[in-house]
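In structure tokens, one chain follows: the form predicted alone.
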Amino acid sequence: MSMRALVTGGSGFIGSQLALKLEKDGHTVTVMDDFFSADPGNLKAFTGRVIRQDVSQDFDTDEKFDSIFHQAAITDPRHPNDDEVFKRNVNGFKNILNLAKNHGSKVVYASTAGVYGNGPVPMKEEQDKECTTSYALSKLEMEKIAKDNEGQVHLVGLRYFNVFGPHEIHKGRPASMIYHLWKQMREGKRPRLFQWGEQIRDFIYVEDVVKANLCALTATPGVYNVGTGVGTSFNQLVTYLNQAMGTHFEPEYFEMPFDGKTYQHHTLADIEKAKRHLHFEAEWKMGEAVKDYVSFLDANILVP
């Protein structure tokens, strides 16, 4: 059944993939983005309406939406202005929530595994939170606001773990390690890792994240982890890249430049709640996802 959908941050990494998938599935899709940190090129295949708007500022629209996928945010955990990150992200969510109330829209919004900090793994939705960045704090505040509005709007929050894949390159420094390591190796350089490459991430391919957003439309309202439940060390990641690229690079290790308390050393999603109530489970295996992404990068990205 066709729906009218709004995707905020729709020219960004996940937002653009989601907008294109929704349009491909026959839905009427509107994208809203201020292009503050996005790439208009991500929407070159998109044929729907694009509204240039900062959702953290007051706005109105004459369109009615059945569903709102709220991806817009300052997502860089090391953005230089903590107050700006918190205010823009939280105010944007409040504005989208008001829009949803006016239209009777369902809302699926992006949260982050950053709320867990260096808490115990596998990370469960109900465990104590250890936010170490303003970005994570803003997402946790959004979750609290959503909880305060339970019963008024269908709200599902998705705590993304370490997402990677096509359409992320415009993010620059905050783009995935997979992209940055591929770029180094493509340039003939050894991949640089923090000592000693034993840090672990729950990497998840962007196509699975899009799938989770669609599952959220019919899920029980709440907050869910969106990860694979499988951890990959940085050393293992280099192995996957070597296999996909046909190379044999050894890592070059260097000293960790970040405060050990604010840097997440190990992320791993507990996926049981998502399986039961979101009816979501990642399909892409890490080696296959890296191979697919490398094929995309080789075909689309120019590296000297």
Ligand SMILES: NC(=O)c1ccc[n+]([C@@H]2O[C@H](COP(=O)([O-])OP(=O)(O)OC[C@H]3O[C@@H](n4cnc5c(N)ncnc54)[C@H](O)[C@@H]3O)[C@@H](O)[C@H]2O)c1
The other form holds:
Amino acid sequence: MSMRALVTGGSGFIGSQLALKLEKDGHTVTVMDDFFSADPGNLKAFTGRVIRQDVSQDFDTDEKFDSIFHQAAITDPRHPNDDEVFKRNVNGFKNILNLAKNHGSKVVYASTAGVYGNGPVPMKEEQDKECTTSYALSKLEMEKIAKDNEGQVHLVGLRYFNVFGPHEIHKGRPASMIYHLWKQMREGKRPRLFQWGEQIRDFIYVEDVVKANLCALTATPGVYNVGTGVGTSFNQLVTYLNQAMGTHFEPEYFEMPFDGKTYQHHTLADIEKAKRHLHFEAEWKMGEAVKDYVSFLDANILVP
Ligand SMILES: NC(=O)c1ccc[n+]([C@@H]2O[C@H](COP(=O)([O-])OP(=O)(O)OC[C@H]3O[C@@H](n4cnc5c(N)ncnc54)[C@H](O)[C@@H]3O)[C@@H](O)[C@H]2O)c1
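Return one more block: the form predicted together with the ligand, after the form predicted alone shown previously.
So here's everything in the complex, that chain up top.
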């Protein structure tokens, strides 16, 4: 059935992919974004309404929404201003919750696997949290607020692991490693990895993340991991890229510039809860997703 949906942060990476998919599925979609870290070009094919609004400021809207997909946030885990991260991410979420209460809307909101820090793997939703950045803390605070509002609004939080795919380039440094390594290799350079490339991430393709958001509308309210349940080391990532690009680059290793405590060395989603109650399982296998993304980048992005 067709619904009226609001996508906050809808000109960003995940938000734009979600807005376009919702529109393609026949829903009436409104995007709200203040273009803090967005690429307006991501919405080239979007025909719905775009409202320029900072959701962390008081606002009202004349539209009523059945569902709100809240993606708007400061998304750089190393953003230098902790107060700004908290203000935008937490106040923004509170405003969206109020809007949902007024409209009787369902809310699906983006959280992060950053809340697990360097906790044990596979990471289970209920395990102790080890937030090491203000970004992760702001997301955990959003989850706490959601818990306090349980029963009043249909609320589903999605802890995304490392998302990659088309529409992410405007993010710059916080864009995925897959993009950065592809760019280095396209420029004929060896891909640069932290010593010794053994760090592991649960990378997930953006198409699967969009699917998880749609599953959330009919899921049991709560918080879920959105990962694949498969870890890929940085060295393996270079192998996938070489295969997709037809190249034979060896990684060039350099010393990790970050404090080892704030850097996540190994992330891996436990996907059992999401399978059972979100009815979500990622479909893309890593090698295939990298191949698909490389085709997109080669066709759309010019590298000097
Ligand atoms: N990409 C990932 O790997 C990843 C991982 C974990 C969680 N997340 C979460 O997913 C969501 C989407 O992230 P993304 O990767 O698409 O990043 P992004 O930076 O491309 O998208 C964020 C969007 O929100 C907008 N925005 C920021 N603050 C706003 C505000 N106060 N009001 C209105 N718009 C605002 C930005 O302009 C941008 O369009 C975020 O909540 C992020 O924290 C992403």
